[in-house]
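The chain that follows stands alone, in the form predicted on its own, written as structure tokens.
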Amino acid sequence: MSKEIKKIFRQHTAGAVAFCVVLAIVVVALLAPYVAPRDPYEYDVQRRFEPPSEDYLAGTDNMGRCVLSRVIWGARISLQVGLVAVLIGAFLGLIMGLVAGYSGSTTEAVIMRIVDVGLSFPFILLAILITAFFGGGLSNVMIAVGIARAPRMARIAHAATRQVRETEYIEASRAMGANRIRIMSRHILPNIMAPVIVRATLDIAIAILAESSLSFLGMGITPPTPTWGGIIAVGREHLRRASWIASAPGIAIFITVLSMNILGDGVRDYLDPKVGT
């Protein structure tokens, strides 16, 4: 196992470094009650707009709350939305793509036209529309972002299923009397997971950006719950007076999204080495 890990680090140095960064962010988010220097909801109006100092490493916001503590707690929300939304999108997309790719004919046409309608909307606009329908809140944001990502996952699963269904071992399974459910679950699904995993890894970064955008627009998680987008929205109103309020969550989003994208590229190269050749 140690030799395999060393081999991965040598062949995918950038991806390995990105994995370490993402792992560190996850650990910090999980240990937020112990890592955050202060309560993210605790405010002191007498210490409003304090610049970064020894007492407040990232300064304070318009209510005297510790910006660093709110950013650390906000990581929990962003990562939770990213992971759960991607799982929802992958689940829905896999079912739609798998059924459409294997069934063919009318079923394929109907499902893929629904997918085309979803793809015709810009992702963030579709997420905004779904959020407006369901309302704000953590659960609704995760559902909205997951549904908005499902059409793109369905397109990938559909293309991969169409390739696999024509292979000889699928024909052999049909000849042996295997039903559709068994063929799709036991033979096709495991063989289309590589591109789905790669897409899901990249989609976590997109989901984090979507949650931040929705919170920034006031359509995501409601205040005073700390979210990266919500903190930036507050900092925007005081950008000239206290630029550090928006800078801290902005840096956190930049590092997280960049690391997730690099990690996704590394996962793609590892699962399909022919892509990089």
The other form holds:
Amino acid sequence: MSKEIKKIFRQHTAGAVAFCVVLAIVVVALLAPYVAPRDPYEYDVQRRFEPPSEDYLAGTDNMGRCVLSRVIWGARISLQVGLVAVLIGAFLGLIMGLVAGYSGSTTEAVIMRIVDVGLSFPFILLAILITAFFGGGLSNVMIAVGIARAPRMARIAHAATRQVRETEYIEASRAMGANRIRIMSRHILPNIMAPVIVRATLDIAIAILAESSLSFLGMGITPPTPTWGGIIAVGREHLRRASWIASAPGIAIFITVLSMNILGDGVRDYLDPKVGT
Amino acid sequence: MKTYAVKRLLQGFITVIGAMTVVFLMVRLVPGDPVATLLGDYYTEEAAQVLRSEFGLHQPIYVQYFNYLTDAFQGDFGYSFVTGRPVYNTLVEAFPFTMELAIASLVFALTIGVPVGVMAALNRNSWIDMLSMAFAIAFISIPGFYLGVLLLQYFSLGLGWFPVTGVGGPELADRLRHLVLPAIALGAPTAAISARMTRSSVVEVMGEDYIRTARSKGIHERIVVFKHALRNAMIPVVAIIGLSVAVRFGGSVVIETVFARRGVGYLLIQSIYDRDFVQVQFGILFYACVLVLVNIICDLSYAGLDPRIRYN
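Show the same protein again, this time as the form predicted in complex with the partner chain rather than the form predicted on its own.
Below, the chain from earlier opens the complete complex, with every other chain and molecule after it.
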């Protein structure tokens, strides 16, 4: 086992390092109550707009709240949205792509036209639209981002399914009398997972960016819940007076998304070594 | 090619109708009564009735849908709930600001991204390659709105080189000064994506037989790179850049808000805040049309650039 890990580290160093960084962020988010120096909601109007100091490592915001603690608690929201939204998107996309790709003819045409309609909205705009009309809040943001990602996932699953559909082993299982559900779930699904997993890993980064954009616009998770995008929005408002407010959440998003992107590239190289040039 | 173009246009048209239907339904499915939201404290049943009949909301939903489609095809997209002006006019006024931002960000992305990608590919596995690809992945990972805030912090408030917000006055120089930072914030991820794409495409092309042939004929390396390699390497880059432009158009919603530019994105966000559903409906439709159109242009130029591509 350890030999295998060493091999992965040697061959995919960047991806492995990124994985460790992501793991560290997850641990910090899970241990937020113990790691965060203060309560993220605790405010002290006497200490508004304090620059970073020994007391407040990342300074305080417009309400005198500890920016670092809010960023640490914000990690929970970002990771949660990233993971759950991608699961929703992958689940919906897989079903649409699988059914369309395997069924062919009219079913395929209808599903893929629906996918085309979904793709005709810029992704972030679709998420904005859903949260704007159905309200913000954690679960709505996760659903909105998930639904907005689903058409992209459907396209990938559809293309992969069409490829697998033509193989001899599918023909063989059909000849043996296996029904559609069994063929799709037992034979096609495992063979289209590689591109889906790669896309999903990269999508976590996109979902985290989307959540922060929504919260920045005030259409995501509502204040005073700490979110990275929400803290940057406060920082943007008070840029002249307290430029540090936006720094910590900005760096947090950057490091998380960067690690997820490098990890995604690593997963792709690992699952499909042909792609790497 | 002609048949393909007609087929793509037809598909695009169906997609736009689909998008119109989705937006129409979404606006009608919103929890709460838009008229009540609009009237706020001034709500009386009588006033609500008047407004409902003015906006046609008293009719059955299928009649509303039919009217919406027929009016839209006659160029009537309705009137703003808030200002009472035709939503089309308001959007047309905002459009140039979004258009100039999209073009400026694309120019920025291409002038930085393509040369960096070529340089990285020609110096494959050197420190130039590694450094430029590291920068590329960094710029893909930085959220546009945070990059915008950073640019504002250092170049507007810190150095005072550029104005903080707005779109500028009628003079060209002023308008350009207002355009620089938003264009960089919006274009940076596209620059990074095109650098990565150009690199892998050039690396692939440089290994082709015809490049070896050109070299063995004694042609100067510069001509081999620029005339033989780049021309072919650019085909996939054009496709990706086209799609990326469409994505940037969506991203302009956020960037315009950061820089308070009165473009279509800013208008859309303001309309959402104001619960101005007719304006939102038209704004979303506008974005969907742009995206569909850009995709069609991309596919067609892809087919035009590479004669090997056969569309059936």
